[in-house]
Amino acid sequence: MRALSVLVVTTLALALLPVLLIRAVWGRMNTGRWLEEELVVGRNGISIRQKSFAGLALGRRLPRLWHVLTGEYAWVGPRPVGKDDLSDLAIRDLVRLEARPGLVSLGTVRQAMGIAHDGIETLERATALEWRRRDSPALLVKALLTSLVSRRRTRQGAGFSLFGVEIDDRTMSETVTELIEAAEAKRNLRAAFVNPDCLNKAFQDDNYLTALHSADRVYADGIGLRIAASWHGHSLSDNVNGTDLFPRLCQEASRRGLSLYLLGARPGIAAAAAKAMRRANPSLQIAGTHHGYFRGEQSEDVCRQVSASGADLVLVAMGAPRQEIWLQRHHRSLGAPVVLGVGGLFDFYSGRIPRAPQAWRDLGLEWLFRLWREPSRLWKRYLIGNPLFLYRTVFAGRRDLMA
C-alpha cells in the first residue's frame, strides 16, 4: 500500500504541476508567502508541520499531498488535532490520535452532505476507528466520491421557498428539539417532510399543496432538496428525513417521558416498528398503534381511538399526500399536541423493507437503493420524477425559491 501511495502521490504531482505553480504564484502574490504552515499532531502524538498554500483561495491543500507522501497522512483518516487543541482533546476522542490524520476525512464530507446528525466529532471518532478496521482503497473510493457530490455553500437564513412551498431550514438536533418542546409545552405543532417526489405532486395537487401551506413547519429531506437549494445560492443545514430522525425522537421522547402514537402503514407494520424502538429504548411509551388501511368514513373512529390514548406526539404514515391532507382534515381531533406525517418510516424500522447501506446514503444515493430494491414499484417515481424535478427548480421553480 505503501508503494501505491507514493506512485499516485507522484502521478497527481504531476499531472496537476502547472495548478500547483499557478496556486503556489498566487500566495506569493497576495500574501508575500509560498506556503503557510501550521503544527497539528498526527497518529500517537507527532507533531507534524502541515503544509497549506497561502491565502484561503481554492487549492489551498493541495500541498498535503507531501504528507500522504512522508507517510505522516493517510489518504482517509480523521481531522488532524492542532496543537493548541491537543489539551482539550476529551479522553473519548483519544483514539483519533491511534489513527493518521487523513487527506479526507469522512467526518466533514458527510457533514457537507448535510448527514452529519450525531455530530462533527463523533463522526471524527467513527472514521478513526473505520480506518483501523477496513482496508484503505475501499474507503478512499468511498471518500473521494463522496467528495465530488458534496458541496457547501454559506446558509442564507431560515428556508426558502420552493414551487410555493415555504421549507424550513432546521439542523436535525433543532428538528428533534422543536418536536419535543411542542410535545412538552401542549404547543400544536403539525409537521410534513417533502422531497423531489412530494414537491412534483404538490405542483400539480392544490390540495396537497394546500395542507403543505397550513403546516406549521416542512422540513426539507433528501439530497434533491440540497441540489435544488444550492443551486440558488442556499445551503441547507441538514438531511432533515423521517427516517433518521425517528429513533432520535424515540430516544428523547423516552428521556423526558412523552409518549408516542405510531398510526399507519399495512396492518402490524406499525406495532413491528414500535417493538424495535421499544428494544432500543426500553422506558419508551408507545400509547398505541393502528394501520392506516381504513376508510374514509372510519376516521372518526381511529381518531378517537388515538385521542384516548393520550399520546404527545402522532406520528401518520399513509404516504404523500394522504397523510398531509388527512392530517390537515383530523389533526385536532387526534388530541396530540404534535403531529407529523412519515411516510414509509414504518416499514423500514419494522425491517420489512431494508434501510439503504451507509455508504450509499454517505453518496446520497439511498434513492438509487431504493430503486434497485423495488424497481416496478419506484421506476416512475425515480427516474421520470427526479429528472422532473430537477427541470422545475431550474425553469418553473426560478421565479419561486428565493433564499
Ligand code: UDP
Second form
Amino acid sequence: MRALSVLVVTTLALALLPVLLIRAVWGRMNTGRWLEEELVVGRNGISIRQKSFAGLALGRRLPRLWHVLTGEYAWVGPRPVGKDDLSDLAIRDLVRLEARPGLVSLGTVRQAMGIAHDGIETLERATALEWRRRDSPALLVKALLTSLVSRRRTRQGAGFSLFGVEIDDRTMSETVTELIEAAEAKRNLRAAFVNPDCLNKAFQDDNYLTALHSADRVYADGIGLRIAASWHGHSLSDNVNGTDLFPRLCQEASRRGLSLYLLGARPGIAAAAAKAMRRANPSLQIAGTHHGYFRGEQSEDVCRQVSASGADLVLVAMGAPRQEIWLQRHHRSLGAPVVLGVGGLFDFYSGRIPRAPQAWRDLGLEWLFRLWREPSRLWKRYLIGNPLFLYRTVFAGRRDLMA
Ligand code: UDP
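Write the structure block of the form predicted in complex with this ligand for the protein whose form predicted on its own appears above.
Expanding to the full complex; the earlier chain stays at the top.
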C-alpha cells in the first residue's frame, strides 16, 4: 500500500506540476509567501506541520499530498485536529487521534457516495478506528468520480420521475421520521424502495408500475439511482435503502413504543431477523413474524394474523414486484397504518446471507459482492440489468423527467 501511495503521489505531482507552480506563484505574489504551515496533531498525538499554499484561493490544500508521501497522512481518514483545538476535543472524539488524518475526510467521501446517513461528525467518530488499517486511494478516486457525477445540481428536495415512476428524494433520517410519525398518527402510508432492477421490471410489468404509482412513497435505493438522477440534473440527497433503514427504524420504533410485524423470506428467517433486532433493541416490540412462501388464496388468512397482532408497521420481504403488488391489494386488510416492501433484508439480518463489508459499500460495489455470493441467481440482474438500466436512463428515461 505504501509503495502504491508513493507511486500515485509522484504521478499526480508530475501531472499537476504546471498547476502546482502557477498556484505557488499566485500565493507568493498575493501574500509574499510560498507556503503556510499549521501545527496539527496526527496519529498517536504526533505533531505535523501541515503545509498549504498561501492565500485562500482554489488549490490551497494541494501541498498536503506531501504528507501522504511521508506517511503522516492517509488518503482517506478523519479530519486532522489543530494543535490549538486539542484541549477542546471532546473525549468521545479522541478516537480520531488513533487513525492517520486523511487527505479527504471519511465523512466527505461517504457524503459524496450518498451514504453519510448518520451525519459527518458521528461517522468520523464511528469509523476512525475501523479505517486505521484500511486506507485506499481507490476509495478517493471513487469518491471524486461520484462527486463529479453528483455535482450537476439543478433541483433538490423535490422528487423526480424515471421510466414513469415518481421517486421521492429523502434523506435516511427524514424517511425514518416520516414513517414513524405516520405510524404514531395512524396515517396510512405505503412505501416502496426502487433500485435499477426494480425499475427494469417496472418498465415491462404494468401491475408493478401501477403498484408503484399508487404507493405513497417510492425511495431511491443505491448508486444506480444516484447516477440516473444526476443524468437528469437531479442530485439525490441520500441512498435510502431498506437494509440500512431497518436497524434505524427498529431503534426509533422501540423508543416510541411502536410494534413491527415482519412478513416474508423463508420459514424461520423473519423470526431470526426479529431476534437480532431485539438483541440490539431489547424493548423493541415485534408483533409477529410470518414466512413469505404462501399461495395467493392464503393471503386473507395471513392478513388476519397480521391484523390481529395490532402491528403499527408491517415490513414485507417477498421480493419485487411481488411484495409491492401484494401490498397494494392487501394494505387495508393488514390493519397497520405503515407498510413497506423491503426486499431481501431479513436474509441479511438473520445471518442467512452475509452483507457486503463496509469497504465494498463505500465503493458502491455492494451489487458485486452479492453477485459473487449468488452468481447463478443474480448474474442476469446485474450483468445485463445494470447496463440495460443505464441504456434506458440515457435513451428512454429522458422523456419521463419531471420536476
Ligand atoms: N421471497 C418470499 N416469497 C416469495 C419469493 C421470495 O418471501 O415467494 C423472499 C426471499 O426469500 C427473499 C426476498 O423475498 O428473502 C427477496 O429476495 P431478493 O434477493 O429477490 O430481494 P431484493 O434483492 O430485491 O432485495
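For clarity, a rigid core is taken as the largest C-alpha set superposing within 1.5 Å between two forms. All values derive from a computational prediction rather than experimental measurement. Numbering follows the first chain given and starts at 1.
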Legend entry - Yes/no, A356 Cα shift of 2 Å or more between these two forms with rigid core fixed: no
